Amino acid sequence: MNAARAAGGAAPSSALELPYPYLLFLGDTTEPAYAKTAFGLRDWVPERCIGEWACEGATVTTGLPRLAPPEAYAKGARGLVIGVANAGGVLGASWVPLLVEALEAGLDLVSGLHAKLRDVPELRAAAARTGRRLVDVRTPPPNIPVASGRKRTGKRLLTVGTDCALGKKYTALALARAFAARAVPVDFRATGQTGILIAGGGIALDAVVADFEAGAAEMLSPEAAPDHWDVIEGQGSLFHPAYAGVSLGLLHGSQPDVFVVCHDPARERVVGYPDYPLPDIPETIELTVQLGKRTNPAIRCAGVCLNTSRLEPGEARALLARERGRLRLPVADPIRAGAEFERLVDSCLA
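Any chance of seeing just this one chain in the form predicted alone?
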């Protein structure tokens, strides 16, 4: 069973018709954190990924075969996905000729950037000429309401972070898959471009007008049966100097019963903002409870997920054990899984 199916479906009226298998486009990226869309698709829906392509000078790779668009099309690819989530969500001018080449090879273009494919004249003209589609997934649905603040039936879990791009999506997907494996009714609710591409639907919260962010979160996670869980992908960080507003709107609108803190222990500074140190885990828990109680007084922290990808297995196990003792909460790495992760799942469902 693939990860997207195990994690559940899209929210009502938010499903997308996506042209996969995909060729993943890495642009001119030299910072791995900015290629999180490509890595997320590779890791969670590998059966949809044919290969990768990039501009000259790019240094990031997913490890997939490097294929030009005609080669990828011949191998079955039907869409080129921009696998970059850079600061500001901009589309590089140097990318445009390569994207036109992809359209001419028969591939639709799919983007989760803030910049819209349809706003680039060369791409719009090439798509019209070739009969191909330009799919911008970071487009909110119409008629999002202002949040009501009303308590909804069903249960909700939100992943929150000490920074961007450190594991909130991976943690949410892993927890949703673990819930499903225990026959717990569950849906993964995507709130960012990569999650939407994995799940096939969702709402990109950072593309919603600020006054409607909490309402979008309510819309994304509607009333459900009492035993049903929505596992909601977190965005940004409540401490982030640029993106905290999105995180707060999502927290208030999702009204989580449970949250899990995600943290990269190898990171000391906010990515892209070196003057700002990362908050520590206890203060992240404290602030999330303080703000989350506004719309769900029963909110609680079920545990912590650490991104230990830069550590050897023995080092990772030792760190998880130390943090579990320090925080007195389950602490796990969702990708390494194991007994620590199962204890976290127990805590979430308790």
Contents of the next structure:
2 protein chains.
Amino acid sequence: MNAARAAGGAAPSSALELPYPYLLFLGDTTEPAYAKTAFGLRDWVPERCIGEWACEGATVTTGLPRLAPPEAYAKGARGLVIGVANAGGVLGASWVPLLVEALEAGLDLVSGLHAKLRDVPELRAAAARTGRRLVDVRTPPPNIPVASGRKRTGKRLLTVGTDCALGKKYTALALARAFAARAVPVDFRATGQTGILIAGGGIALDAVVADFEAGAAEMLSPEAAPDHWDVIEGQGSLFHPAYAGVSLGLLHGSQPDVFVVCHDPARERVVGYPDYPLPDIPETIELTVQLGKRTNPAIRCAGVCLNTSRLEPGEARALLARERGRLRLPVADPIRAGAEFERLVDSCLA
Amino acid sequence: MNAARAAGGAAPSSALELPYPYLLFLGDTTEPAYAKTAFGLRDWVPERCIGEWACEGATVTTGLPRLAPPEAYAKGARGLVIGVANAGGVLGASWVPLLVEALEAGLDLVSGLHAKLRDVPELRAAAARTGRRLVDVRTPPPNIPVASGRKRTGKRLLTVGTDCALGKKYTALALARAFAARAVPVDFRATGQTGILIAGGGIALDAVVADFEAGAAEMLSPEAAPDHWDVIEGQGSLFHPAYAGVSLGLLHGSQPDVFVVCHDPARERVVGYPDYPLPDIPETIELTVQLGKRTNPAIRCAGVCLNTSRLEPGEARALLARERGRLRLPVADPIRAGAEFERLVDSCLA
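What does the same protein look like in the form predicted together with another copy of the chain, given that the last one was the form predicted alone?
Expanding to the full complex; the earlier chain stays at the top.
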């Protein structure tokens, strides 16, 4: 079972034709945090990942076999994915000759960077010459409507956070997988570049024009059968000084019946904003209900996911138990899974 | 005294070089509500408006002299402004020959429509041939940063609404004018196309990519002298099912010290969204304080502006007095002005 297959593909409106299996490209990365797109693909869609490739001097590895593009192609790869999500989302100049090599070996190029593949003249020329595609997954679809605010059929779950980058995507993927394991009809709905690459569809909500933000969220999660769940990847935080508007548009357009709060217990300040303390979990629940009920009066919090990756197993267990007692809600770490995570799934589906 | 002069121009970052005085173009409009850009310019910067022009069959008039482009040019006009804001923001095919005539008479074209002048091949060709400019004011500036969340020097006022299109721009313009009349240093900061045309600068916040919404609001209202006020035109409503994200990004990035709530007492439902009741004024104040204090803990509500244009003077006076008693805040109609509006200005500056 894997999340992308569990998802059963995204809605036609937001589906992308992605050329997998993939060769994962790590650029010249020496910092593991910058390779999170490659790690996300390896962790969630391993059957789509044939191998990895990188510039000389790169030290980060996914553990997959290192393959040059002709070898990867021979083993079935059809796309090279830029697995790097560096600061600024830029495309390294030193990568370009290697990307041209990949095109010449028969691989399409796929990128979720802010910088667009099609804006690099050498890549455009090589793609035209070889008949290969340049796929920029961060480009939103055309003709996103203004949100209608009309209630849609089907059930929806949104992961919300106390900050950026603390597990909203992993939580949504883990919940979608758990729903599928219980034979609940479910789609994972991706809202960021890594999620889109994993799901094979979705909309990069951070690249949508503000007036159409809630409309894009409506489009991403269309009407469905009454017992069907969309599990939607959250973005940002309602308390974030730069991205709260994105989070609110996503909340309103998603009309979630259920949300799960994602939090990193080791984090005290908004990343990159030392003047901004992180909100606590109860106030995050309260504000999400308060704002979310505007488009779905039945919204409720099903529980909390804590990112305990920095803790020892014993410490993590103790913390999860303590938080469960304090919040009187299911509290789990989706990466550690186990009985507590199953109780969170029960609560979501209750 | 007029608002644009009171404003003293927008910040260099968001200033536009607009070719005024203007000839106001009314297209083929027969519905006055669709000519609100022309009326806004006539009401707020009459000294920049030389005359009006329209297609045959148009019945709406601003009351300004009707002038063909060569006449308008001879009287000093340098730009033709599309004064129409129709549903969908589209450029009428029947307008194009007249717009070409204007270019040939020496006028630049200025538009705040969603549709871009530069996307019409005939206009692009005619502009190139005549050496004239096509100015699309709804295009945001390049390189808008992600919001920093850092407190800026100077004072800021934001108009917020219970819905779209009920007086946030007029209120902000009237307050900026009143501040200037009291010799308070002030800039009106425009966030929509009509406001931008009136002020000669600003950023169309509904056209900014969502991740940069709060950053655009920070850019629009930069650091200033401690006694200087930016009076910022609000957009949408925190309760709007489609646009709340825009409103929240603008609130966070503006970091207002003071806000004024704008409301239409005759409106019970969000325009175009019959399932959505309008929020009441106290809950609008409460939510604006709750969310606004994240980036400015000192935020306060200075009062309320009611759009009483549908009421007789006596009815309007009675309603304003009743609301004042109920809300225990200054309540005025900026269009009717008078002593109550001055008390609202006192409250803003207190």
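Fair warning: this is a prediction, and the values are worked out from it, not measured in the lab. Between two forms, the rigid core is defined as the largest C-alpha subset superposing within 1.5 Å. Positions refer to the first chain, counted from 1.
**Student:** Relative to the superposed rigid core, does the CA atom of P69 travel 2 Å or more between the two forms?
**Tutor:** Yes, its C-alpha moves 2 Å or more.
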